[in-house]
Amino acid sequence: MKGITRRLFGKTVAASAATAFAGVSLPRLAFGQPAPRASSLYYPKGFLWGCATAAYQVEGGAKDDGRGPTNWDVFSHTPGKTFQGDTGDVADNSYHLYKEDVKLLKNLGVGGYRMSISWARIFPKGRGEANPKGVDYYNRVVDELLANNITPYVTLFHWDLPQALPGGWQSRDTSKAFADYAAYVTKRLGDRVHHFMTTNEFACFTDLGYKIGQFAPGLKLPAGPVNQVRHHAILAHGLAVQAIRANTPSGTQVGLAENAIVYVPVIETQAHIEATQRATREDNAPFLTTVMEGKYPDSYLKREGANAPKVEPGDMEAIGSKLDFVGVNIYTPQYVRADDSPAGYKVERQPGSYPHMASPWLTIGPECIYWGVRNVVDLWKVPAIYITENGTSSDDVLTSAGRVDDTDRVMYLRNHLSQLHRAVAEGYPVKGYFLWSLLDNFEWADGYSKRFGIHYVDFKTQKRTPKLSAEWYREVIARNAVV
């Protein structure tokens, strides 16, 4: 599909160290037996690896057992708006085979699943009588992946919005809502999932939703209400962390899922990793900087003028709730320089031929999750951060014996891994690994026409099928290492 991505929303706006450090276990060798090899890359004991899903892209069962409609339903629904008008009403139907996806999940052996909760399958209408029908699914697939020694760890919100909530996003009121649902779920799963994360991605749901027009509800305001949708986005994710300290048990963890536009330094040299830093700060500025600073930046404020964002006392306090986690989603990066500009870097513009993955957006740059890591850890000091989504798509092809020899997604994986082990090996605080996605799913505006999962879904049947990237990532955790 032409035009921009979600993860491409940041262009509109070394070699891995293989030292041994704590942690990590390497083998013992008996004289006489091969040393291995010199490319395994262990991570460390205890390294969470995981895959990650959400609920409108996976679950279907749109009208089943009292969910009310989305922003998502109405803009799939509407003609033009999708890749051959595709919905999320069915999607890969987990809503029903959840048991069927915890098993590829035990099957590849993973620590922990990333999840998100359906707020109008909890609200119906977005806030008032909570469904109880609702409540018990996420109620069975918590004691589903438990009983199989699978950690949760829950998104609040992943773009699906209650469509009763008048004006969305453009309400305040939305976020006092989300709020409130935000402490109605926690309390009562609490006691069974111990981190949470509130939002995804905060560009997509109001940049690419109110600004660009891409994604729902495709409008298109002028800045001004653009920054003030941006703010409420925020002010929810703040909200929402004071109402699941309030509602759940001492020791819950408390995090966001951000897709931060990540910059690389064209070389790495002193004033060109400076020049990423402040490109990193000054471009995340609406969002993950305001977030971790607990104030816009003044550049921001300036640059934005009386299109500014309208500010409530408290507001500022509740946006700069600690957090106990900061999620990072990664895929591809921007490569900044430093100049005598006024502000320091420049953003370099990527030729032609730089190359990419099945989606034209998804340019190839494994160093860009190893610099994912660093800039926001070396900015804000965060004490532990997770890789919440990172993958990609691929041309998948499922041969007449069975196989999807995604050896494209592989090569992405395994380079995107060893640059990571780069940022563990050097210390950072990285606990965990999400892989996006575990199944294909219902890919926002291209709709089903790009695959991002490790298991092959035929839509028509449901038949989950393991690809190459599957026996692939089951050996990485296997062996807690690069393979």
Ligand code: GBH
Given for the second form:
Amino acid sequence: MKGITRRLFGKTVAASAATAFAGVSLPRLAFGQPAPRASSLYYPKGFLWGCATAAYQVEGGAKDDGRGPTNWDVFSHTPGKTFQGDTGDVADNSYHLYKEDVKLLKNLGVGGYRMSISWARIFPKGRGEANPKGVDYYNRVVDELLANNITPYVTLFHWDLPQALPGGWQSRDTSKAFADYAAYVTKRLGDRVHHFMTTNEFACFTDLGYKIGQFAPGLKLPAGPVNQVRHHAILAHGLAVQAIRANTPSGTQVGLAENAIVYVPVIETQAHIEATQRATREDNAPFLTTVMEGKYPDSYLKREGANAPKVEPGDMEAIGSKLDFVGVNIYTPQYVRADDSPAGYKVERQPGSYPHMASPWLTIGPECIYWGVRNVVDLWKVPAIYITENGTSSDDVLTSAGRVDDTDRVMYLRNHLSQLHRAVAEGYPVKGYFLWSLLDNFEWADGYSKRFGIHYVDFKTQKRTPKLSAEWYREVIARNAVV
Ligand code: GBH
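Rather than the form predicted on its own that you just supplied, could I have the structure of the form predicted together with this ligand?
Full complex below, order starting with the chain above.
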């Protein structure tokens, strides 16, 4: 499979390399000669450039047109849960300003937009009677994108769960309700939307919500119930894959967006690379590993013992449903080395001096995007992979001249795209890249204190201002190369 990809790919790369490297074989740098080439890292023709957002982070309109309350409405309105009590009540008001946002996308020249659907707009109570106005909104957004030649990539669940579902992800019924919602909404959008992702980042809405308590619903449950929550999450994904396939035209591409821990070998030797693969498989055990293999790894079940999840007949078949693509959200690396422990690997401790971006968790290691792709494809032979998120926060300042010169964001993105190019050039089937994010938005527990957009948003006036990074990304897209 990969051999074929590599060979097919070779042609496109060779073609663009001919232009790309023309200046290398004949350097003409003398004064008065044509300027040196602007870029050398070209992407293959047809590579999809996009931006990503998520419903609760950008839409606002929390009570508009019959939307039901969600876990994040409740959580963000609970004192002490988010930065300065920030909520997504208004956010970027994209519920009303979506046409303006599509214009921003158009100006960038993107080919794709990754957005999510608010389940509670479609089913205000999570199940039961649908709200036609919710569907109408997404019909309008999708039509606006298509009218501008932008391909919608739709995530069905990016953490905003209808509050009315009793027990949230602690209940198996929520997985079933999710499948029904997935069936309903993809049936209505599937004539125009051909790429669906079920869920975004299992660990964030399970572990952070139910084990660490940092995200909605803010619980700190013991291991057994946490494993059951995790099981319901991957089951929801699996049942939704089946539901989407049953309700959309053939050819519809179904995947998910996952932030598997990205391991990077400390040294690129065979031994450390193999250790990195073992670590990737083991430490993503309850999530991506089980989804890709249709089976909980024995080591995970053994480790969890009596706390292992309760599985019903049919669950694992659903969970292991074949996917058309895998989406990976990639931000930070973890370094791994081979050792002679039973597991055969050791995750390195992070030195206190390790550099990070504006969010303390966002440590910098651009090679994580290369290894993030390579680990997943080598382990599970996925036919297609997308970077469904990559980006950074920055201490952006809007000057009186109306500029935001986010050179740190450009540095971060440029280095990641250079490393992603390595994966592409080696023949890994990377189909596209979605930059997180189009706009500054509600950054969950960090509220509006952390800005991830390539457009600056004044949250008082809702004015959007392109940052330097937007200008930079536009040039990347126009040239199909790292600039
Ligand atoms: C993604 O999560 C999300 O999909 C997206 O919605 C979000 O806006 C974006 O990244 C930027 O954060 O505060 O030290 O406990 C990325 C994974 C998991 C990273 C939670 C931040 C909190 C770390 N995120 N994590 S900490």
